[in-house]
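This document starts with one chain, in the form predicted alone, laid out as structure tokens.
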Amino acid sequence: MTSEETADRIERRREGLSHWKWLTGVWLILTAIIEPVIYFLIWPHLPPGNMTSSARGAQFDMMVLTMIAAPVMVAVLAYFAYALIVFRHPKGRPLVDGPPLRGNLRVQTAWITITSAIVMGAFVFGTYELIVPAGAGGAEGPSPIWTPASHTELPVQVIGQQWIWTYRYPTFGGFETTQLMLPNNTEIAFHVTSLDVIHSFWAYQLGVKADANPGVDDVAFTQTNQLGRITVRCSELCGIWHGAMYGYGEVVSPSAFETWAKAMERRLAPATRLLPPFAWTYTPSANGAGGGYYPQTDPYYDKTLYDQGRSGPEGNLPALRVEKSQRVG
């Protein structure tokens, strides 16, 4: 190599080591900026919010991994700027192909080392947050790993059917209705099942997500801790009126969930008899719900007439006996 080709070497990597200055130093004050913001600023923001402890922690999950993946953005737009206004190809100049570019035994340790420590810092992370709050409000199956160290949960039972979800309480008598009622303050156990295909139970508020399989009792954790409204959809292709199985719910104080759930069950004592023995799984039918235990139900009107000679919010329970004076509709 002679002396020309040598100095040449060492002025492209002083140039080089002042691009990596320039741009390390506005990686670095970019980053100081945009962290803080996320953690004051948007983190309080960021779904699903903080309705359960499972809600809560998937926050903050996302809060951590938006942390994590901030500093990569910045420094890829960063550079992408960067080249932009340093690296564009001067006006009138001829085109010239750069030096060729060879393997770097430092950079590519650097880079195997942080993405390796990055990924298993996820993994432990993610194993961590699943413990923690017994399975982050994500189904376990019939026999959770994790559960509440409490163990005093309040058992709800969530059917999936075509195409709607209904609720038995097997504290309360087991009625079955259609609203989601929840206490406050109160570690809550989902057992999740189907009466014919595969739902996927989804409370977005809650945080909490558990398929519905035909036969199988999926069981999810959490503990509400603040007062509000839920959504309820079905996020797995069920049908053709999949998009149409949704509802609502709330959480309310202990003592108003106290009175309504007595209320109901006195209510729906009639109709409760009429269904199967409460059980974690039913038997599936073939020809979807409507040939089963349950009737069929269509999800944008109620056809089922009560002893009161009037529709009722219930669309999944059979009707009572009805005089033919009293019917309507």
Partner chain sequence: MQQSVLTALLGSAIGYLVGHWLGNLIASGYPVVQSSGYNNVAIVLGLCFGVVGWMVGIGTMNYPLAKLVGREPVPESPTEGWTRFFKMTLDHKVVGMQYIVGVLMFFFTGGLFAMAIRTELLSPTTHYWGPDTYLQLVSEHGTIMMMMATSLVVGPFGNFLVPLMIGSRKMAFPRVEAASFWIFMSGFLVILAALPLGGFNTGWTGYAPLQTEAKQGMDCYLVGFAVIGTGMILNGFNQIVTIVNYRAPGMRWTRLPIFVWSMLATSFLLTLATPVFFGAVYFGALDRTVQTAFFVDAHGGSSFLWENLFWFFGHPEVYIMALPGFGIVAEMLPVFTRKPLFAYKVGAAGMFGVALLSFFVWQHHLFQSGINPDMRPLFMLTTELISIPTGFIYLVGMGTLWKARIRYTVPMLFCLALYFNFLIGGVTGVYLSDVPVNVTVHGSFFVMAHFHYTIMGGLVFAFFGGVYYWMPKMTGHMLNDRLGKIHFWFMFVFFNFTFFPLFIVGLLGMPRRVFEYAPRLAHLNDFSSISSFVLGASFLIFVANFVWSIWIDPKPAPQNPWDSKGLEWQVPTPIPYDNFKRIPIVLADPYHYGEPDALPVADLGGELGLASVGAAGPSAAAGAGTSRTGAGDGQSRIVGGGPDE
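Positions refer to the first chain, counted from 1. The shown structure was predicted, so the numbers you read here are calculated from the model rather than taken from an experiment. In this text, the rigid core denotes the largest set of C-alpha atoms whose superposition between the two forms falls within 1.5 Å. Compared with the form predicted in complex with the partner chain:
- Annotation for H89: C-alpha shift of 2 angstroms or more between these two forms, rigid core superposed.
Condition change, the form predicted alone to the form predicted in complex with the partner chain:
FYI, this one's just the chain on its own, none of its partners or other molecules.
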């Protein structure tokens, strides 16, 4: 290698270093501006608010992810902006080839290491935030494995059907309403199920979402810690009035809830008797509603086999929770 070439290489290296200095400087300044903005100004306004433990958790997680994502996006965008301005081909000049850089082991290794580290960090953080707050308000299926420590949660059954949400309160005789009332400072266990197609129970302010599947008891936990109104929407397409399938509710003080629930239980008792007995899931064949399979008209119907699937706890309300935990074990 001639000394001329060496000098040329050193020159190019110096030029490269100055590019890096500029880029790092811009990135540091922008990051230093953006990160506090996210933490102090944006975090309190991130959805879905902080009415419940799961909503607050989602808000926190969103803030953390944003604080991770912002520097990455700033780095990429700053790099592109810089490159597009500095490395452009001047108009009207003859076409010249750029330096033949086919790769750079250090840059590639650094890139892979950094992205892997970010991803693994996000994974560990996300898993922690999922498991510790008992599923973070998400659907946990019929036998949840991440449950609240207290085990004193209020069960609320959410029934989706085309195109309305109704709620049954098994600890109050299983009455059914269209309004979601919840006591404050209480662990709630939503048991979401459907009578027809797949719906998705989305209580926005509670930070809860769980699909309502026919024949499935889908459980989601949260803890209320603020009074306020709730909006419930269906977030899974369920037919023509999917867009109109919304309802409202309220988180009230525990004593107000107790009064309301007792009053409703009394007032609705005549209607409750006409409802199918409380169960974790309902199928059209069990109560004869909505058409479907009628075992008594089926020549191959085998009652013993069929009844195994019907061994629900109907009419035996106090045993509900026991039956549930047995299934878990």
